[in-house]
Amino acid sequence: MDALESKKYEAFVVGGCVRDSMMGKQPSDWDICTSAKPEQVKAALCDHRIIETGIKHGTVTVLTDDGSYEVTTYRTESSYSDHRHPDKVEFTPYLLADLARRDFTVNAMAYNKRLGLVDWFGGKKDLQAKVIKCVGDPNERFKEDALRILRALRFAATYGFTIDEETYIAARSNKALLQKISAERISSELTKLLCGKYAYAVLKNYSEIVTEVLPELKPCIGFEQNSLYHDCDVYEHIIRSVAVYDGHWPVIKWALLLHDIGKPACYTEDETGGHFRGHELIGAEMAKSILERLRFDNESKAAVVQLVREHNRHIEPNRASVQKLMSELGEEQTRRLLKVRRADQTAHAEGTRHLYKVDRLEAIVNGIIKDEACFQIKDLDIDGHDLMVLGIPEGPQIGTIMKKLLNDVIFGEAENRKSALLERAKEYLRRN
């Protein structure tokens, strides 16, 4: 910034880094806006390596000893035919024009050490009041870029802000425009929203917008469960469970959001109350469809779907049963499943939460890991080559026998010693 100003250009840090600094948070990155055009930025900062990351739109990335910085020329934008990207970008010499194109007042503040804070749109006041408010006409801002609708919800979930009434009315009116936004951007914003500390309030208060991009959740709203285990409808139970988990695994947040999504489709009722038999299987299929639509990576998709399918699984609280579970899911996914189970139970009606069962299962998992007990094929004291020495041809038969040997070890029918396992393998060969 000093280098740019020494050449008689304006330069300010802008946007999220100003907002976070004013909230006492360490910014993850620092964006700089300037009156200098890209070629002038390159000339003024010629001592540094510069990458032309978005030079057509006025952005270059400057690499320094302490990190990288995006430097963008003041610009105006117009005509958003896809409701996401501007059709036309023009450079401007005026900071005000650049700030006026931004999404929310709290993101439309700039700062440099010469002039201090530049806040033409009341961002500081809104920041202090914890309000998300559009710059200018909210209908125009959302028509320009419909993803801003989800960004408003994400900021509310992350920082505990409320959304200004006029801004929310406009968001609700323009929510259908979210259908024009790429699935990847929607899934990214939703993931950040779910991981926000204040996600419960957002999911509850702005469900109309959430269900625009996740319509499968809509039948859950107001769907009473008529069960002694639940004192709320399906949607309320879901968002309570999402709020309970405060860990770092996004796949758990998604699994909790989707774990009971199949309930409305399989509801039955008798003299004992409401039942949702098989909802976890229906829910797993629905979750798979949703995550494919949102273009989740295969690993995350598989993990979430499995957690939804297994969340209601009966697990005996003994070592052999837990080892068997871990042989199927692996250690990490087993721990995730128990996190889902804990959040699900915590969101049940008071007096029906069986958290002691989750405590017991987690203690067993910890004991298995501590004792380095066998729960995966790779833990066995033999491998496929040892079986081939016995004359078993390479192929699926080896995998079948290895699985049988693992079961034998888990349930105490064989010792995890090479000689004992080879004898057991010979028995399986003789039976065949």
Ligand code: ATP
Second form
Amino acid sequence: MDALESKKYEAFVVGGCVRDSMMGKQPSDWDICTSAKPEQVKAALCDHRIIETGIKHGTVTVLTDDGSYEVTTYRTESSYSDHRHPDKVEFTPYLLADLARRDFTVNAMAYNKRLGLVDWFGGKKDLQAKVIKCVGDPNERFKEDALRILRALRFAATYGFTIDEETYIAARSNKALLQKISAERISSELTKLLCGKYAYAVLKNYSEIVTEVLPELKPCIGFEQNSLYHDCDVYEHIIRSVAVYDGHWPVIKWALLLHDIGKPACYTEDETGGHFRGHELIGAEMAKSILERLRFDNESKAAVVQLVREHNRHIEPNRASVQKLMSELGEEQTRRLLKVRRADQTAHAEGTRHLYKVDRLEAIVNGIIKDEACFQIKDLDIDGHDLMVLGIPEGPQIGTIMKKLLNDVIFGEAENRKSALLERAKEYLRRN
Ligand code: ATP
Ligand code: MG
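Got the form predicted on its own; could you also share the form predicted in complex with this ligand?
So here's everything in the complex, that chain up top.
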């Protein structure tokens, strides 16, 4: 910023980093805005390596010894006929115009050490009042770029803010425009929302907007469970469970949001109350199609779907059963599954939360890892080559026998020792 100012340009830190600093939080990155055009930025900062990140939009990334900074020329954005991209981006010499294009008052403040805080839209006041409010007319701002609707919810969920009434009314009346926004942008905002410390209040109070992008949740709202285990409807149970898990695995947040999504579709009732038999399987199918629609990466999608499908799986609290589970799911997914279960149980009615069972299972997992007990094929004292030496041809038979051997070791029928395993493999061969 000093380098830019020494060439008589203006330079400010702007947006999220100013907001976060004023809240006493460490910003995730520092964005700089300047009156200098990109070529002028490059000339003024020629001592540094510069990457032309988005030069058409005025952004270059400057690499320094203590990190990289995005430097963006002041700009205005013209009309948005597609409700997501400006038709034209134009540079402007005025900081005011650059701040006016930003989404919320708390995101529209700038700072430099010469002028201090620049706050033309009342961002500081709104930050203190913990309010998310659009810069300018909310209706127009959401029509320009409907993603801002979800950004409002995301900031409310991460900072515990409420959404200003006029802003919320406009968000609600423009929510259908979210259909024009790319799946990747939507899922990225939703993930941040779910991981927010205050997600519960947002999912509860702004469910009308959440269900615009996740319509499959709509039937869960108000769906009574008629069950001893529950003192609330399906949606309330879901969002309580999301709130209970306070770790950092987005996959778990998503699994919790979707774990009971199949319930309304399979409800039955008898003299003992309501039942949701098979909701895990229907839920897993629904989760798969939701995450495909949201263009999740394959790995996260598979992990979430598996957690939804397995969330009610019966697990005997003994080593062999847990080793078996870990051989199927792997250590990480097993741990996630237990976290899902803990949150799910905690969101059950008081007196029906079987947390001691989860504690026990977690202790067993820890014991297995500590003792380096065998739970996957690669933990066996032999490998595929050893079997090939026995004359088994390369191919699926090797995998089948390795799986059998693993099973035998887990259930104590064979010792995890090379000679013992080879003997047993020979026996399987003879039997075939
Ligand atoms: P984070 O902590 O997630 O980085 P952020 O507010 O910095 O939050 P960014 O997406 O990094 O969010 O955007 C930086 C700044 O750019 C915002 O603070 C805001 O001023 C502006 N901005 C970002 N997205 C939009 C948008 N869709 N519409 C208007 N202004 C936006
Ligand atoms: Mg940022």
